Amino acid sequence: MLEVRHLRTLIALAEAGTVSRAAERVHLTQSALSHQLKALESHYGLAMVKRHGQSVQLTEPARRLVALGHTVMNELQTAERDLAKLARKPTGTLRIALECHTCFDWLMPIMDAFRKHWPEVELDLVSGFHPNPLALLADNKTDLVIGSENKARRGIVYHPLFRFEVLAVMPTDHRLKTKRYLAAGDFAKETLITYPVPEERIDLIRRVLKPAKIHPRRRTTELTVAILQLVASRRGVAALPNWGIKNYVDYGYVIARRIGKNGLWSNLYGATTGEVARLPFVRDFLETARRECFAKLDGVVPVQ
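Stick to the form predicted on its own and return the structure of that chain only.
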């Protein structure tokens, strides 16, 4: 018998591409997920996936169920949203602070969708660069912080969004363009262009350069497009999320390389207080953000 959990599993497989990543997304072991697939295949007498090494490709029957799954999940979320409104009329403000300012590109469409579903809730962006974004939660100056930090803090709840790769961004004729990936020493003579945030909040500096005792010159600007313009104009190099630079790389504006042989990966979370986490419209916002990001952003995977 087809159940909602089966649809969630197939959607996760379609978006994640491997059994291991899909299992993480739906909070199952790999064997439990494989058991679900076998149950579906036995019920319908049709294969659901084709395996290619670690990756899987969905068959035509599975793709049909994925299409059904998207419809069902949307209707289910709408129903849960309506029930939450019937149980308690939602009012208030959802104030959002961003640690990762490349998030603006995907956040704005999600905020637009949220307004249609929750017109009673006022949305507000807490502007500016904040040296300690999580302190805004404790001071009741924001309700949701989107960033990479997930250190255990009393009263703070972290909601995993997705995992992404940080790439080195260089001008198209850079001296290192033939390298498959960059090591820490490759940055020694470069000017590193970053947002105006403390060094401990920059993954490249904190996790790669400082351990190697590499201290490149640093130049800052507040806008992602300004960072990319400076890189394209040979003023330095940058390190930005893969999904944030895809269009610029595709159009040949800049080039990107991995940082380290296995890449430099980072997780993105939504952080709230425990009280805010229980609000139905906050849960709906986070679920919408996860769903839309996995469907539309290039190269993101589930948080491990």
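Positions refer to the first chain, counted from 1. Since the structure is predicted, the reported quantities are computational estimates derived from the model, not experimental observations. Between two forms, the rigid core is defined as the largest C-alpha subset superposing within 1.5 Å. First, how it differs from the form predicted together with the DNA.
- Taking the rigid core as fixed, one finds a CA shift for L68 of 2 Å or more between the two forms.
- Annotation for A23: C-alpha shift of 2 angstroms or more between the two forms, rigid core superposed.
- Core-superposed comparison between the two forms: CA of H35 displaced by 2 Å or more.
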Second form
Number of protein chains: 2
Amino acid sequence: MLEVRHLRTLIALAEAGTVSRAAERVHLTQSALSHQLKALESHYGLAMVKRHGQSVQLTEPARRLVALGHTVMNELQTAERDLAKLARKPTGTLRIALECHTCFDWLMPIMDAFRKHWPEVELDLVSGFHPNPLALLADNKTDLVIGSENKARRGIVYHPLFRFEVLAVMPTDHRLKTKRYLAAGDFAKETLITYPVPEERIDLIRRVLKPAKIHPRRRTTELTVAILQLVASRRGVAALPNWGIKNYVDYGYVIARRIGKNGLWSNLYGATTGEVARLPFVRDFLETARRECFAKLDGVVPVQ
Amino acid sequence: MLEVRHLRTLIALAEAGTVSRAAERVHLTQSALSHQLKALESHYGLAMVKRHGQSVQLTEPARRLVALGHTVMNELQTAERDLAKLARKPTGTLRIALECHTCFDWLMPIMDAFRKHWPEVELDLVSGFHPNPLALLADNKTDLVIGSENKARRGIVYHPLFRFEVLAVMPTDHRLKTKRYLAAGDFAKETLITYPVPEERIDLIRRVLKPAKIHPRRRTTELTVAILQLVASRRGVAALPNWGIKNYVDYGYVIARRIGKNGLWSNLYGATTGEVARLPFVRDFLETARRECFAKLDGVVPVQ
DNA sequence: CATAACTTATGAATGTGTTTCATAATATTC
DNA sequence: GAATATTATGAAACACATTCATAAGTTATG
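Form predicted together with the DNA structure, per the form predicted on its own context:
First the chain shown before, then all remaining chains and molecules of the complex.
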């Protein structure tokens, strides 16, 4: 009766908090998940979710099954990794180029795990700034580019990773703190603190400020913590992924506000050549990245 | 892609040795399993079985998946046990009455495991000989009767366990050792060594010798090893389950022959009242018994 | 060596069971 | 109170696992 699909569903539900969002995550409809849950409940004679206003809470039996799900999914991934190694000696390189600075934050633990799982594969980060990272793929200077671009190009395949919201970060006593969300005009008089990259690489500028013809002062620094430091000490405002600043907001170090009524959302993709996309260890890397980000990063949803 | 059903199939295949017998074990057709295997092979790009004449041998990838299957099935059973405990405090008793002597051999380790898994349940063996064990159920003197009877009776449900072959056991130098199988007449001049139970309880007598009006001498003893001892020292022949004597035959201590052209087969059932059948720990016990017996006992097949 | 009794493989048909669709019901937000 | 979320549910659609029918290949046996 219990199948892997039920475990996937329950894990997604535990992470997403609502049936609808869990459904997106497992690429099914809300209805399908509702039926699945009903089937589980009637089979075990136990409630799996307790409706709690807008969201659902998992019951103890459901949490037990989630625990089962985690161990099963781990065992399964390990086994499939072993099969991939049996199919072919997994030698090769995985050079990763990053288009977005904050990605470092989630990438590190995943690279560490990868090194353990595929000791035979040479893992590398392509360092330095590159005006056109996708060109590195064609030039065989990298194997994987992580960024938000997904324009169709011949020979390049995009692997959707996840979608996240970019929030405006401000000092706790900022004059705009009462606003529910910020409009382009609100940035006119601000200093924008960013990573040292061209304007086109900064979502807020490219997609919100430039179209509104607003050009705030800019100040740049390399590290996320440095940006937050500057924001907290009232040197300006920043725009950062919600999962990157969650801890600082929860701690009351800075405050965050939505950008525009529906928020400023960004998709993240992994881009490879078609050939590289077929390598088992690359697929494993991408799958792990997705899984771990959905599990560990807050407010992350599937692409689209 | 990989689902629990594939793992069940591969485990059954590892235990049964042929696709057809594995299919019986998982209650599917041979064709279904063949399709499943084909799907696995094309999905992983790896062969799962190597045809080896009449039987199949699992390849390394398949064995890896069987290992995965074992851990997954264990985790799964543990989780479902936990769910059952969450549904209701599992207090109660499980008193087991045995209709067949040899069943002790496989029952012991299963009872040990049960005690670990359900410490709250009082486990007991109903000792002594009982002319009509099924009556004990109605009298509430036992909760479970293990035997080969399955005549429909109101209020009693039978849970198929497994089917095994009863073989004639003889000293290595017996005059009948050249025969491929023994007929009823062959027993006429033999001494039959059995457990100390009435004739009707001995399959060989009830189903083979009595219909042929053959009544050999009988000599009885309590323990299986004692029976084998007597056989080996030429005091007579015995009829025992194949899995009970496998080691002694392999070691060359005694020899075993089929009884009748198609062999003498016996079905084993667990009998309970309808009420007891619903208790989670009883279902768990029966499921574990089946699983372990199929895994550990040689030449055991599903009932029917 | 031929036949019987086993195996497994395979394509087409079947049928079960999951998913989607459409919609109702209910809660939350502004 | 309207708008926008959420989940629940029965019926319809669809996917896909299983069965059926059958072929083709081994192994045993007289």
